[in-house]
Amino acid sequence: MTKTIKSTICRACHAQCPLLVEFEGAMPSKVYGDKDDPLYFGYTCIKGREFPAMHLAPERLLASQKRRPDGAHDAIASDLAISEIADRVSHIVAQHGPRSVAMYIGTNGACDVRTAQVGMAWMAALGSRMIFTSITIDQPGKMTAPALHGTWLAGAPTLAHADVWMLIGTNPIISMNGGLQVNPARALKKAKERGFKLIVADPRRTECAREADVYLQCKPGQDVPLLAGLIRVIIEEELYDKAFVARETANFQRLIEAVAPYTAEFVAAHTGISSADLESAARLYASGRRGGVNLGTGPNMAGRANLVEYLGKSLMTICGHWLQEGDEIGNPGVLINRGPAIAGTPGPVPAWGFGMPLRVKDLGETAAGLPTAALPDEILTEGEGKIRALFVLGGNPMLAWPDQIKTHAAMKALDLLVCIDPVMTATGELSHYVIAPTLPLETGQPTIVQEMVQGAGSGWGYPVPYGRWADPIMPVPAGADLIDDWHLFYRIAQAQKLQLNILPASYLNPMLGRDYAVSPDMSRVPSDDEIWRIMLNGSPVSLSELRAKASDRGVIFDRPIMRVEARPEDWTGRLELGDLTMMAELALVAAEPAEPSPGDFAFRLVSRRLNDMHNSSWHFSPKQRRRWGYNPAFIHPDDAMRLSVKTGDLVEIRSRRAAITGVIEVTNDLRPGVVSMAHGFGKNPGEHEDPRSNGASTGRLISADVDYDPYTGIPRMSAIPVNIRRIEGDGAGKG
């Protein structure tokens, strides 16, 4: 039989890695990473490596299904379900307005821009403003704390021009997140190689924190005391850069006085690190000429994300760790536009208190967007304004919400919930429609996600100016029923004759991207091709080129060198280190007790990744299933001789909310006192869930009402306190 070999980029998460798969026919029979990439060089993980046998699997949906009033669901053709939608949809905003629809864009929706866009088009042309995403149950400080702060118009170094680098509670090496860049363990070594230095503060012992230079494994929901305690050491010892904090910040002695409280001997109270390695630690990042931060979902989850990304984003702003006058950027941009490159802020903006409220919790809009942890609330409570339609792009709210028991309620009680998924997840085993999509190898699709993500932290995003196109290199099954996931809303529209007025991806910044905007012609549905030449309306490279120069792998692309520019001499800007409600918060911090009373809850349960396996998505391929096919309950020994546990036990593990049965497995990775899992995995509240096959829903533990933040409304979602206790008589245990 034939060997072909096809070259494409995978869609797996953000990371986007060249890949190569070898074809025997019709059927992919190998996929490996392209070594002659001039960025990735070679790199994928399993998850890339398993991408073309999602395509395969004998539970992908090859036609969208309607639920029956007995809860089954049966295949109905594309066409039927997209007209039964828009009439249910216009039916719902004729009697309840337009705010009854909402959208939840998941991080997979991420993964495709062109269904966010058009998703979000539509419903702006509804006239509903109900969208949702999956950054305020995640890392919602990424987007609140530079917004208190101010935002770096010239932006932080790349990996290859930091002398230092600080990661708390991320894991980069697995996640792909983080700003170690793409292939991150190379990039790491390589910078190593040259003199770079890692600090790692995780209470957990990471692939990152085996390659740190300091390692702080602090305790869980411990991170505010930690960075608070760092600034203080680089202040008292003056280390601070005294040049830039006068020259371009206000408030410093406020930051000073917040963080009086928090002395070495209170860090270490609180946190379990030494006074020694705090030291050692706010010395070594001090000392570099240019530097990052990074905080992972660990610090966003476990309550005050706000404020421990603003005193991460503080702790770079007094050594000076950001892009100065001259300074090479080091991707001016490809897909994606660039912001103006200046040294200087505008100042802090509204992180929240502007735009709609919800009309739940005293919550509203942020700068992280809408909170959805309180949207099954907003579904649930009766009156005007109550949301009855959900659609669900890319994400699978019953396993990746929090407070498992009240969202499984809410989607429960809507009147219209549609999921665009290839496979009946939870969520859709609760849908009315779930409509079949075509997946990623079987469309067209350039490398704009990982650009997209070039504000979220410290060295995100390309460090040069890097692109690829990936041309379509599976059919669509034979006598499948799928459509792309953007048809859908876009079909809606032309069934409820709406027009569409559709934001490129090309511009973060929607504001700038309004003059690029495109209002097609409503009475067809666009090509592949033209679908995305709106999505890259305006970009510095332009479809054509992209196509032309980059279809077979990527290219570095040859673009006009960019310096960052002196800020204007009358520029009024300053980055801020003493917001009020971040010094406030501080305080209350500062007056906590170093041992909380726990109460029955001897254990906190922190959040982790799976480095086989995606959370809440893709559980049944065989080989990402090889070591495990659930999500574990990781805990130290001396945790497992005092429970008398030991790996493979059952073990029950309850919060205040809820209970859950884990499955132990037994390292020294971790603190005692800590019990690590992934969430996204279980099954829905009632169902039949094997700890050892679907795994427990962290989600369960979770209450939404309690210990939730006030403005993003993320509840505690990890360094949840929990008591474990072993079940008897399971006696499945390995030794």
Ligand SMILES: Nc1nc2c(c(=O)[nH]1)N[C@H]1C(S)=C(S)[C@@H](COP(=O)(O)OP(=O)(O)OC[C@H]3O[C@@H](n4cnc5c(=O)[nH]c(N)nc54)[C@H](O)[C@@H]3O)O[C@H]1N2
Second form
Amino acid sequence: MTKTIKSTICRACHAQCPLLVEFEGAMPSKVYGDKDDPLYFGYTCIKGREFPAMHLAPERLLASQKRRPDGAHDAIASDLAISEIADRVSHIVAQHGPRSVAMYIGTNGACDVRTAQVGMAWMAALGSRMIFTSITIDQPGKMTAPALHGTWLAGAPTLAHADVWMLIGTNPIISMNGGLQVNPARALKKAKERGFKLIVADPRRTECAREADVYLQCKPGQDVPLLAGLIRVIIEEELYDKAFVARETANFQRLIEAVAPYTAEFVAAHTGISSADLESAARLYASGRRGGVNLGTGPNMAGRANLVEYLGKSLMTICGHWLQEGDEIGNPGVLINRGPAIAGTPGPVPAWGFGMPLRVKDLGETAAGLPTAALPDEILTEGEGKIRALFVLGGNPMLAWPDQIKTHAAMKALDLLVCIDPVMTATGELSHYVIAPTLPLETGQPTIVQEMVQGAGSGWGYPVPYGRWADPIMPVPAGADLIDDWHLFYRIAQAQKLQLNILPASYLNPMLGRDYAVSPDMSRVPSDDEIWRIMLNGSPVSLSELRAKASDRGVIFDRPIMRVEARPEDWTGRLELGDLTMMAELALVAAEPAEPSPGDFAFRLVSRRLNDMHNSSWHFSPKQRRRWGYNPAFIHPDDAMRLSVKTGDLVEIRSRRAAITGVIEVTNDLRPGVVSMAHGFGKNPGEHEDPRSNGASTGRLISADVDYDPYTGIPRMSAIPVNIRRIEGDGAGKG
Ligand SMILES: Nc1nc2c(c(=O)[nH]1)N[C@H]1C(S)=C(S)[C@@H](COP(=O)(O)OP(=O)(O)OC[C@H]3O[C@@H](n4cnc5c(=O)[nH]c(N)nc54)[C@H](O)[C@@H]3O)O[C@H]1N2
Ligand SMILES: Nc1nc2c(c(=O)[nH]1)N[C@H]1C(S)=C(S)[C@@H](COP(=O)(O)OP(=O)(O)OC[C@H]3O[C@@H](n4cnc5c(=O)[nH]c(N)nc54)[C@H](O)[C@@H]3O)O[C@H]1N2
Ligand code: SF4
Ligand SMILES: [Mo]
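Having seen the form predicted on its own, I'd like the form predicted in complex with the named molecule now, please.
Once more the chain from above appears, this time first in line as the rest of the complex follows.
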């Protein structure tokens, strides 16, 4: 059989690594990285190498599904499904108004930018603002903190231009969570060769922690004391950038006073980090001329997302670690327009308290969007404005949203639940319709996702003007009835006689993108080429140029060099170091006791990612299951001894909310007293569960109603107090 090699981009996560796929006939036989790629240098992971095979997986839906009254699903022609859904939505809107229709954009909805943009255009045409995303159950502080602190327009240095970096509760070598660039292990090695220093704080000795110059194995849920302690040392030892603080910030004095209670003793008692280690981390961080701080899901989920990210930004600011006048901007933009590179900030903007209020828990719009953790309440609370229809774009609420029990009740209460998903998921099982989509390697795509994430933190996005287009390399399976995800919303709009106005993805700020929005001729569905032209309308490099120059391999485009400009003399914006809400929260934490009272739950369950799995996606891949098809409950050997358990044993993990069955994995990497588990596993409540085959839902242990953030609604999803006890038997049974 003839062998052909095709080049494409992986989209099993947001990192968009180049893949070379060998085909024997129609079957992908081998997948590897492209060593000659000028930025990724051949990097791939097992999820990416399995990605082409997933397109042909027997579990994949080849037709859309409609739920029968008995709960089972039958195949339905996509044309019919779309017209039935359009009718049901029109009926719901006629009876209850547009607000009764909501949309949830999950990780794969966000990665397929066309679906998110067309979906949002349809919601706007319908008149509903009820758009939710995974950001508010992920790292909401990434959006709220820059609002409270002010965004530095020049941005942060990339890894290549920094001397020092701090990672707190994030492990980008595995997660690609940003900061260390694409091919993070290589980028880190190169930086270390020229003397770059790394500080890592995590209760788990992660892949990044192994590379750290200073590693702090902190207690989970204590990042506020840790960060406040670091800031206090830097201020007390006068290691901060006095000129920058004087020139560019406001209310430094408030910060000085607010961190004063975070003495070395206080920090040691709360975080388990000695004063010597705290000081060496603070001194090392402040010694750099340019640096970055990245916080990940750990600290954002452990109770104080806004404050930890705010302190992370403040730490960078007092050290003057942002890019300064004359510094070169690594990536002036290829598919995304970068804002002006000015050494200044417009100052803080509201992080909440604007836009559309929710009906529940006094929550509303925030800089991170609407609070997803409160969406079940919006569905379950009777009265005007109740949400009755939900569209899920490449997400899986049943295995992702906190408080699985409440989410289950909400999903069952909907008049219409539609998800677009290539497989029958836990959420799909409860859906009235599951729309079966084409997959990324069957349609063309550019490297827009990895470029889009640039706003999320220091070192995120591409460090250089890299771009790539990938043509489809696999045919849609023969006999399948699939649609490109975005067609669903476009065709519902057609059926409802709505005119769409589609914003491009080339502007991160929708206000700036407005001028490039396109109102297509609704009498027909745009072609693939047309929709990408709409997405890239106004982009620095056009779709035609991208295709012409970068179809086989990624290219570093020859873009004019961009340097940070001085701000005008009369500029008034300042970085806010003393936001009053954040200062009040610092005072609250300073009054918290270090140890939980006796009788409290003995362990803290922390979140983590597994190398071989991405959230709840593609868990059936035999290669990705090689090590674990489930989500092990990692604990320290001392804890295993105390609980009389060994690797492979079953335990009950009980929180105040519920209990799940976990499979023990003993590891030296964890801090004692901590149990570490990935999310996205298990089944719906009440279904037959086998912990050794499907794992368990950590979301079931979470309550959305206690210990939640008063602005973004995110409840405690890491550092959850739990108890663990050994159980006998195979652990299979009703969840
Ligand atoms: N307890 C706990 N809960 C958590 C977290 C945690 O750490 N702990 N993490 C949170 C975080 S960070 C996030 S982002 C959310 C994730 O929240 P979600 O995005 O809701 O969940 P995923 O599991 O990523 O769902 C992805 C879905 O996309 C489908 N899919 C895969 N490929 C494609 C495709 O090409 N097209 C389409 N249409 N669908 C596709 C998959 O089958 C899967 O059903 O979960 C959050 N929940
Ligand atoms: N392989 C793989 N990659 C992924 C994903 C995946 O499921 N698998 N998911 C993707 C998604 S949706 C996201 S949002 C990103 C997330 O990316 P990251 O945030 O980098 O996720 P993790 O690798 O879990 O790193 C979080 C770390 O926080 C630590 N931690 C937990 N609680 C605390 C705490 O209270 N304080 C501190 N300091 N640390 C704590 C955990 O031990 C863990 O090492 O990863 C993405 N990439
Ligand atoms: S890191 Fe993400 S994009 Fe890269 S190969 Fe793995 S799954 Fe694919
Ligand atoms: Mo996430």
